[in-house]
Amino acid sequence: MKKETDLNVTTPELPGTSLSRRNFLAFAGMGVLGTTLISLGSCKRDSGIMPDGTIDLGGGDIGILNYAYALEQLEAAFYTKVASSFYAGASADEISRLTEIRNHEVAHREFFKNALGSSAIPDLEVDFSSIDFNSRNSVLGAAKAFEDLGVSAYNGAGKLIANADYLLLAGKIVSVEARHAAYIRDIISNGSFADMEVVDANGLELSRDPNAVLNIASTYLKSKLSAKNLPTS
């Protein structure tokens, strides 16, 4: 196993910032859980690239973690573009908060990438052609869609995770994603952070299965993903 100092990664989206594995764990509050995940780097996915170029996420817990990694790649790419040139009229609070969210998503993405190691899917190609990054309404509308989707994805995948440590990890990350969603919803429409679009009459958050999530996410991806080997129960 490499020493931690050998695992430093310079993230292009954050000029001059080096995110080490220690920083990933501390940032996400994962602590010793990262030690368990590091072992994934020695595992191989069940499958890889399919003949038509579709990326197979793999099976079992590794497949579920790759599923989460794919969504974190998408969110990190979106917020990185937002923060590279903010829409006209962005308030100081919006700039600060959206930059923080960018940092969270980049940390999540890099954590999964390094923890999965050779088991990780490749970098995904995104397609943000439907988003006008110069428009506040378009950017915040997309941010709301991404955050609500991410929370529902983690909620839907929780029952599919076999390893309790990985379930704990997912719980810690979805908590952060829910904070993002609440903030975005409230700056769009104050008080909408827990409306009936995302919370049902029983006070439970919306959940989606992987196929439903990937179908929605495909709008923003050039890369094609397959969940055919993911567990279903």
Given for the second form:
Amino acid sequence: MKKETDLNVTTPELPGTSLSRRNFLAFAGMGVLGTTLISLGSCKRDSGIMPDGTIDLGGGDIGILNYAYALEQLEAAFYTKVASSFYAGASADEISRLTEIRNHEVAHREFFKNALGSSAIPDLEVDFSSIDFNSRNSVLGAAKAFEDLGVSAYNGAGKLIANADYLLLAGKIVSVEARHAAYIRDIISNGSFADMEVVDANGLELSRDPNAVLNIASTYLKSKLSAKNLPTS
Amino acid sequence: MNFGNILNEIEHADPEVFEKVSQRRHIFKSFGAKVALAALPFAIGSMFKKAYGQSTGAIIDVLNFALTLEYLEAAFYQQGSANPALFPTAAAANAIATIGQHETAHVNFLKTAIQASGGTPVSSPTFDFTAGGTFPDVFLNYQTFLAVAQTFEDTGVRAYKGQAGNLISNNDVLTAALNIHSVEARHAAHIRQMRKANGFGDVKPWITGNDSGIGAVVQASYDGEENTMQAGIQIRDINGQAVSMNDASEAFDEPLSKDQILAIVAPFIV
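With the form predicted alone in hand, show me what the form predicted together with its partner chain looks like.
The complete assembly is shown below, putting the previous chain first.
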């Protein structure tokens, strides 16, 4: 079993920025996610850039929201590229559905961006060099990987969320990601919407913890992300 | 299998387990990763009974509510699969068989988890899948069968979503519920595609507005899905992006309360 991150490790933070960011968050929270955000600032670490350029997702629920924001950035960037020039042989139905998925992922990304306000991590740099955007197999294979990964990430993050409102928001998004995953799987191979790669003998889907998710996602990211301050239970 | 054997099994896989057991928050981490899948319901039940004593009643209530819905779905697919003539293709029959197996597995998982937690699983109600005559040909007419299936799956997704907050105090039960929730969403997406492929409804794998593609008879299962405001943020056209009203409603699924769900399924329960 993986060792748990030592919560006592001092986190490098940008000098002088932390307090003002928290104050702004408390202010912004009044109009955005309501009063629930205010209570998060006092004992939770904000996101920040570490000395080697790694992006620290931060701690507490803000860290989990940034974690989700990072994954949505990745998915939105992928489908934006897919929809900018479709692979050869894309059917009319595929073009419609994949364009809608792009719009859903953009909606998720922008939602987290606005909800996080000044606590949001920066825009991530992606690396899609392993994907051939002209090839249906390559694009749909990557889409399947992203969607299955996203579902397992939200499933694994639920228990790390302290605030029930955020848990519900994650729940509203994860089932849409699961619908995407099922669609992509079915157009690759009809009937594979919930096969044994993703659903176990008890009928339960996989969960992944943030480190496992980020390890997989890192293939597609130039930016480096750190989950070290995320909650672990 | 008893609890001692489970711990032995875990210790074999994870020698540090007994150190972790002394700290409650470590218990669930080790279980999620290491316990054989078949043992998981016992593990969940035993651990949360010890760790959470007083709150188990409320959590067992949620699990029994989920069990009732899973009984409904499992019985529905069993009866459907019992009539092979219902399905136009082997692929259709196989998909329904797969979904039915998942629902039966959910029933068994939830019963075991409830029992191991010191609770008593509710018994299965007697079902009338014609809903008192609303769907008289439900097991004879493929279109009717898929309409009811879609409604059950989309409703199930909303039911689990609505209960997540009630499980927030128990990490392992919450995770198990989430792991069922996303499977129900995958089922819903596939059945919606089956309906579309047969020309039964102009539906997508996701829910557009509050449109069921079925009709007023199932509208209660879709009301509220048209929501485009999330946590006070308007999703339509958010930050100048090309996010239409349909996109905005599709991008977020909406919960239903226990009472809303029970009202929806009541016509199917004798």
